[in-house]
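Next up is one chain by itself, shown in structure tokens, the form predicted alone.
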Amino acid sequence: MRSWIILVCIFLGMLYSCKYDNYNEPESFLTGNLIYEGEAINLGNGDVIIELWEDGWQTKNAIDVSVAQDGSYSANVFNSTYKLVIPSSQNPFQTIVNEITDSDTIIVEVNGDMHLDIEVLPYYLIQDVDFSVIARDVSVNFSINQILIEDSKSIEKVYLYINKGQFVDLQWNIADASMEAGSIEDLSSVTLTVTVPELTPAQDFVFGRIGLKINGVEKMIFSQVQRISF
């Protein structure tokens, strides 16, 4: 009798497991970019998270979507209605109040693959980036454009990051140089230089970009990644 009860329990468990495993896979992709005036902003890879909240889902947990270093994102989701939120803490930009929700929450109705760019307001942008090379010394000249004036935050530091591969930021680099805000004399012309170490295996190019750290904000804004030959 006891063995029969055990067999019944095992069968019911297998039946429940099959039912659980037979949920349909997400059928659609929600993709897009974080943009300012039509151009994607550049960030640390995975630094910024987008939250997708689906009303009525039993777990009541958000789907976390990482934003890539070029400002793009992609999420494989079910066809449904979602509330899209970018947690505001520690991002190098401000979100924009949505006209429909009267908040920074965006209502997204997914029914098939969908592209949605999200407009944000960066505190600063790095522009006019010009790299030059002498031997193994990489120099860059760039300008800093303050976007948010009324709700301004001051610059803490700027960085030049170099890496062997195309992921380049605070975590992904083989060489870096920096300058404190107090040493910046002219925001329209800032120069940094770094020496590229010997590379193993050898290659005659690296990737570089500029990062800008804002006082009181953990995440940085970046320039585009550029390939640099030497």
Second form
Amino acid sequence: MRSWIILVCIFLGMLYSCKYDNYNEPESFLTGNLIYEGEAINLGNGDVIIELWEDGWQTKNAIDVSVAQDGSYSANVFNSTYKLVIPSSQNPFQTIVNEITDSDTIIVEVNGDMHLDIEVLPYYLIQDVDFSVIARDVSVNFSINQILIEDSKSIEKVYLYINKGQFVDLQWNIADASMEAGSIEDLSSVTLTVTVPELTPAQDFVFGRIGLKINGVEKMIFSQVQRISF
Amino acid sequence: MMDRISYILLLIILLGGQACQDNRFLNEEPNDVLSEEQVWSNQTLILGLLADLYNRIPEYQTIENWWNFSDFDEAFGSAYSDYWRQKNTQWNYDEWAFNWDNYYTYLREINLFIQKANSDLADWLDENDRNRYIAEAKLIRATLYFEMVKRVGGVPLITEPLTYDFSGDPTYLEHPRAKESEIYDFILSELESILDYLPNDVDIKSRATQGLNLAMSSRVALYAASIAKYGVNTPEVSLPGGEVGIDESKANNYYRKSLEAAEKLLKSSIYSYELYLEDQEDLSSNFANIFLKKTNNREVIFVKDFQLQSGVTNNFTVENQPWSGTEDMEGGRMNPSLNLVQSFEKLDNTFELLQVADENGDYYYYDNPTDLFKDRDARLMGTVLVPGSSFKNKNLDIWAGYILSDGTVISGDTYGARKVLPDKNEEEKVVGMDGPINSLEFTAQSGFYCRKYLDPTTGSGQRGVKSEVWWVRYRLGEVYLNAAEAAFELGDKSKAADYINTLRYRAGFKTDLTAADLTFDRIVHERKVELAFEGHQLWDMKRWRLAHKVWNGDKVDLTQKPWKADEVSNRVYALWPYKYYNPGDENDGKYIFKIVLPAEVTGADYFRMGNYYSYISDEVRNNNPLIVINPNQ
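With the form predicted alone done, generate the form predicted together with its partner chain in the same format.
Full complex below, order starting with the chain above.
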């Protein structure tokens, strides 16, 4: 019996000691959005990555932060100074040159929870989105607004994606409709229609949004996800 | 007490003295390591070194890595452990990358071999032997560079073993990435320089020969040429330093080199390679036999060989044999897709889709399921086991169930499940032993099994026996295709047609293609059907810059245009036969076919621009800051 008690005490002691062996967990949250003129821009799930680099270590490995489909990001980091970079990998926007670093690198001093919106220049924005439903046909009317006039790129295709859940993009969808750029007559009023397939288990709503593919740019820009009942 | 301690002390001193006496101990030759001098004084040991280098040649899709065939649209992975391959959508940027430590260690050992073979250690060797060893090692090195440049583009070009001088500053060992074109040029010039030192013997298959040298040159030059030519379609896939991307102006020069090497092998009378054509009556079996027959096979140029009862055997047949006739507890893991099957032409040179239903959607009825595939390219039946065919003299049992006149399907959820049909009293089989049954592993979930490389020898399907079918790395059929493509790109369409027609004749085509018939689509198509399951698909799609178009992530239906090179094909489709059940009806017992999307196919392949050249890890770039990152990642 006594040896049992001793063993348990040793075990408890080991648990307690863990507190001293390990590093502190990262204490601060760095959150924010990718924005244009104050509005968050919408992207594909995990399409865009933000890299956080911390100087002063022997080897360099970035902390990769995925940007969510609504343009927000969140990273749990240590208090320190980071260099924030959005790698130029086929993103549907251009980064803005930062005045302090004279490049697209942004220096972020994290000391406690912090909110940082990052201003970017999207090639296009999808606006005035208006969904309507007839039976199982989901229609949407929207306008396309070209933001970057200089250094512009042409539109390749527009898509309407719908999904059962709230993640909606190229990879997350149950049905889509699309239109080639050549068929678009009026950028201020484009209409797409998709029929909702049979859903198992049955549900009387879907989530939908528009995606715009730019020529020579792989990742799409989207409109806000909307819940559509039918 | 004192006595005992002094005894012990005395004993220790005596033992110590004993140990010191024998000073041979410190000079003893190790008996588990061979010294350089020992190795390089014995031909068998030198050959052993070389065999090790051969054995480590990196590859991607092979009969030992057959699951990678189901990563794209060629095949469906019909095993629980492979379903993720069809659910998966995009590939990570580090897919198809390699471990730099492993590859550069391997490279260092090749460089050491070449260095030693050139040193006075090898002076005693016969000059021909010595030159052959060096030539072989250089060919292996060229192969390694080819494998690296295909995966990540230009890499540091190291041709001497590097040695650290322990000065505390290793930066002098850092080398930047060479240009992609420099790597290709290095490979081609190396191959050219060693050609005469290699043996010209059509029977040598697992060591380097002149035949391999030329076949490899034609492939390597063709890759470089098409990257130069088709790279203009993807200007974003390039780096300013040329580590990725080749200048367009170089394309024709590479195409000429490719054609030259291929034609030397095909036309020069000193080389006696020829297409395998032993069975004129059954061209499909003839095609399958290219990969099975090891004697009198003048088509195969270079292989990874296997031998029964030697410990070096492969599992391909065990894991992919038809389930209905399996010799063990598994099989049928890789199912060729309908996407591939419908790509095989009719023998009148037309691309006709498989005739499943008429324009009203009414099914056609077939007495025998193989009738659907009649009069097609012989390579279809040589590559794929279709419903109604047989393997090892056992008929396959691929049918998905009974279909009634009102369209109702009666089927089961296990291999050969039994149920009572309407108006009958007894249970009978309502689905084939080979399925197809959704989500049931080892059934032919695509409706097909693979024939290429499947060993018809009795026992090859047993885990205790396995198969000695070899893995063909280079064969003359590909050289014809290389020559055709290079000639086509250089504008000589009639020459290209000649080469393609030679291959097509062997596949049963009686009408030749004319020069006017030849298009880029034709070239792409011919490689697809001739070289399916031979590990070419990914690299071909990359070099033509078609990968991001064909695997674009859009969930599209099965293509109606299988002849079109850039047609989207990113989901694996299946063709399921059903037996028609309607007693008294003239069609009772006949087969109909349905085109279905297997339940496990939930993703669509999505090849991103950043996948063209795989990611180089942070670790590599930390160790060598001169390494630049690949584009679009």
